[in-house]
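Take a look at this single chain in structure tokens; it is the form predicted on its own.
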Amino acid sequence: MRDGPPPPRDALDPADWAEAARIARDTVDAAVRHLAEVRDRPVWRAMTDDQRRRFEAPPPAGPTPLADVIGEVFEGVMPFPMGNVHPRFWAWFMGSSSFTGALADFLAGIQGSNLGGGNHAAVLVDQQVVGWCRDMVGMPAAAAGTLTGGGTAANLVGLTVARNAKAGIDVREEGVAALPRPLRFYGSDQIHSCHRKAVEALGLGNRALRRIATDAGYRIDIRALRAAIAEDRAQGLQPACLIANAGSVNTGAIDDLVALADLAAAENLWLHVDGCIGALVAIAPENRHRVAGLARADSLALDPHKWLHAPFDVGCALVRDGARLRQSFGISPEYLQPAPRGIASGPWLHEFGPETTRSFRALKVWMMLKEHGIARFGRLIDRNIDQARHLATLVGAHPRLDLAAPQVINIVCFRYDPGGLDAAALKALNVEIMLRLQDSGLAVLSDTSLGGAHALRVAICNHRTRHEDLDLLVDEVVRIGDDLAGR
């Protein structure tokens, strides 16, 4: 390694590159140990008041040696993670990250490219990853997309295109106040809360989003949906978009995508599929049939930081008619004009989404897919679904555990019920079981409400989980529940 000339005064580069390399090697060694030993640590640890106070200090005026800064990270940050890389973390719906993805984020930072666009390799990687996402879910070659910070942003992109396509006016130029009739969007009563954020941000308001009742499997009731569309048309409103669940947030329920695609075509509606939980089931050989019809979506949101286990954050929005995506976001200001050659001769990716400055988040997805291949990720998804089936079987076989919803993919909702408790007491008991599991560091799960009844919720989106982890979970839930119930 060439030491080279000293950096300019007050540059941010190391004064000693060889020393910087040594620190980097030590940091990687410590990071590898941290990840390799993850199963030996608690899933989650509460921080003491003293540990929290170190993050209340004012901004530092002077320098601290890099080795000391990294020491602070390993002392005060790394021991207190959210926990989602641990094999017994099953709360909400989060991927469990990967070593390769972490290396990719490091390399992306070293390269430092801005993915707003341009003629450079990172743009080509971004475009290739979007194309791979398109191919994995079966959308046509003419589809276009953009990588986002996650599912909320990806859904916002898709619904923005839906609004603009069905507005009947140039809504970008005239605004929603010029709409001839109020637009109506439809989704089940199980859709993610990000859709409310989206219709509010789009200027349509929460009332524009009609929540349709679901059946016993928490799938949208097609008959009730048809009736709502007809009712809105009769009242002079304009039905515009159907939002389908390819994996609902509460239970993993998958709406009848084929029936919804047929209905959207018959009613001249936009079909947007929220596939942030379940779209990638399309690459799982044993379960891909569950998302039949997915490729008929007009727009689709998915999350590579879930079942592809890319480190946070990376989502993806895809639009079947790629021209409509660009029409919804494209702007060509005088300071971002194309050139016949040079950096500005490449594509401007900012024209496919709301962000002008974009990180090189594509690299982690690209490297992980290159290393492992799609088939391996498909097998891991099948395994998580099989593990959920195993857990549901254990729950169903125990006299004091009740399944709260059908298990479809990788989410299991259940409760401990010793009998003789009203709804409030039963909820309090199960919440305490959940919190004791967290406090002990043994497992982290979350909770929800289904039909007004509280339930514990296990979402197995984790390539490190083993079947015996779920056996242990059931044993501990029953043990803690029995202890609290005085059995």
Contents of the next structure:
2 protein chains.
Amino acid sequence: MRDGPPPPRDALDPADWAEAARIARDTVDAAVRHLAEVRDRPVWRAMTDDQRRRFEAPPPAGPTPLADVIGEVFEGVMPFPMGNVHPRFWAWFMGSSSFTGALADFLAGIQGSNLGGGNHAAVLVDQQVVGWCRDMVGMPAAAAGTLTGGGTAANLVGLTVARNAKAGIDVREEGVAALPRPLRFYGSDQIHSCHRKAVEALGLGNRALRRIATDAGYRIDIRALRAAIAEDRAQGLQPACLIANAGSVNTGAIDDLVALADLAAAENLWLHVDGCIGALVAIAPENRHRVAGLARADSLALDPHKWLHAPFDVGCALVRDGARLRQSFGISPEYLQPAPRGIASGPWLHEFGPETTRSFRALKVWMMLKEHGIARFGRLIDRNIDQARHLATLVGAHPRLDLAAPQVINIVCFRYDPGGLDAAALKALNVEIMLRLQDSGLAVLSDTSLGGAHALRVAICNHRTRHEDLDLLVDEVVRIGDDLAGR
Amino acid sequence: MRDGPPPPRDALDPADWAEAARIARDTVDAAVRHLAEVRDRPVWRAMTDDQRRRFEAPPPAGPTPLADVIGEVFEGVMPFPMGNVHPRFWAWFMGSSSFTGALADFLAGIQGSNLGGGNHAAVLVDQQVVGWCRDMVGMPAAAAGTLTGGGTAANLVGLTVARNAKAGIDVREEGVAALPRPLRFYGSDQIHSCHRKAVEALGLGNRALRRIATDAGYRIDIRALRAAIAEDRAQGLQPACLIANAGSVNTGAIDDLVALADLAAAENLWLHVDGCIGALVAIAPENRHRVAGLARADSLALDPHKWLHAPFDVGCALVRDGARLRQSFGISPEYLQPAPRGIASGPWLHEFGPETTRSFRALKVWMMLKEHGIARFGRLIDRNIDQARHLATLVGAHPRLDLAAPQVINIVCFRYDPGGLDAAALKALNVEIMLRLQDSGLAVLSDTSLGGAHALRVAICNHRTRHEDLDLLVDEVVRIGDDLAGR
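Switching from the form predicted on its own: structure of the form predicted in complex with a further copy of the same chain?
In what comes next, the whole complex appears, and the chain from above leads the way.
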């Protein structure tokens, strides 16, 4: 049973703690340099084939000294980031991480606690952070919530509870095939693709999610929504849930949340607010009026890894009637019984969400909110929106730049247009502008399609961006565009 | 628009990087002390009401210096862990984290990259780690996979693909209500509760998951399974998927994977293997024969945050026919179009799983596998199984201890039985033994129910455990039991 040499004791702990500490302190210094100098590096750069090939090796059979492994990370991984910590990264919609958040993830790993639940400090931190999220958006104390891996999971939680609450049968037991009338969910044609993922996952099918047209501001057309609900009722379907955009992914449009809450109440529908982009505008003094009505949601998704800049990943789902959340996810198997005292006497957090084991992602949000305070995050959100307004103004003032959608919060869609090009040529020109910006490492932005027309898209969710970065962007877009257009 | 004092520049970055580095280095030193001295501290201890109350405060409006925030963590959070990093924590089934893994999470946060996809180094690391997981369990190169938050999500991925692959209709579009015949999934009465969560989430309903009786070794009864499939076919239901246990949560039982693979092939069923507990036994030289047949799974879930001791969270889902994974999760919205070059020319990893944004959880697995090599992890798994055998032997040799289930891998179920007690009294006695062990801080184990009878449960998934820790456990259980039983 114990033939051969005994395996090493405590084999995954360092053989020499002092040496491990020295390596980790060096790592900290390198990390500080990495972040302190981020502005001086390219936002993004392509990897060579040789640089890519190091990630093709089979699993390593034998050991490598820790210092060498970290050396590999600093040589092969750190120089080729996605780029979202850089002040001129404005693609898609991402937070910019933070030094404190990274340190929190280190401490969470050192403590190693499992947020599946139980009676220990991490559970209390998790519950406090969920409470802080609830307070930030103004939901009542009776709301419950859970931290998720991101907005997609947070939206799935909300839509799961909506499905179960509106089914009228025990849908957890019987499945959706037993529903007397098929459920219908409604959102605008601007909702995030994760809602499609959600209704597909939930067995409702993509066709259960009806996309409603939007107005000139890319907000859901309430009149069209009312008509769709009436039509579906007439056809024997069961309207169940409205999905409101508090910040659409394409343009940052915010649906009329007050009107949607009124409609949901009148029609006995669940109101789910996708606030992954915009819910935290609620803490920004100059702009919070834009999300009035947010707190009336039955469920709400928000993303601390966006505008709170917690390192990936951390989303949050909130449900106004907290009991409904547990009704959707609670299961008590025989090996997870509560105990009168001891470790198992705390709450089982896995009963409040789709995961069982969960990481201590609460700690980074907790430490960052403590370090900076809500007020500073609110000012930074206002600053990003001010920067978007600044960019929209620059675009509006330039003869060869066109704003492609109204700027509401921190997203600006625009295009370079020298005139005289058809849609395909205009798209090709703007895609090339986008790629040359990336190639040069100067800036990263993304693109999208609005009403069938291509547009460049700048989402300013970045605590390191300065107004002059946007001045530089406009200058470069025009310079590259003029160059490509032969002007 | 810009009234009042301008907001601080770069407000979330430290005002003084040298000061931040000093704080982080001190944090490293404290973390090293925390881990190096883990054996000398209680496994778990209760918090006082005062200690709990600090987590009831509302969101902080203003800032707190970083050093003070970290001070709060070391005063209020670190001393009250779940305990799973301690060598005498054997409750449920958890990894014990690692210093290198924690450092990896720090570096992941510093780089801040989003694993939703794109052309950058983190994506290559992620794909390499998925490939390493595939290689470790022996699945073919055509398999695809995704890193998830844990086993629950990894199992959900597998069952989602199973549902979609076996539906016979476009279930993503039409929903499960459109299925001509209701799908049936099969697992033993020992499968993890996450499978119930999964079939509920997927809209199939808990009743779609048929629990099959187990034999004396808590393995699925293949004869009963065959009968259930035939019965369901006769009733117009559609048998779709077998869920095999490669390490059950209660006892570590491993279903006959070869027989299940043969049956799945003969009956045209999907074979999903839940290997969250036992799949990595495949890399343990002395025990890998126990999971023969694993690589024949159509889908498989495993958990690097268990026996690879990566800090929470990281699970992995693998699908033999890689194209099916993308067919289940691929969506390409207009704002996420691939580009011919640049950041968007890499793969969109969100098309291979349920998440959109994802953390760089691959880095900790990558660094730990590089540092230690597969062979060392395999030896540590063998050592845990050897320790369980040692414990089972001690239990078997003691007149007042009874083994409650066969010990196969690293889980031992047993009870203290002084004789003459009814079932309720015996359970109360053993629960009290468990709680006194926790109260004293000496050891943490959990309990469960087996064939209706209560049992203490020791799951040795801990790289810090030594054989003498188990000797101590047996001595203490008997001492406490004798004390309570008045012997």
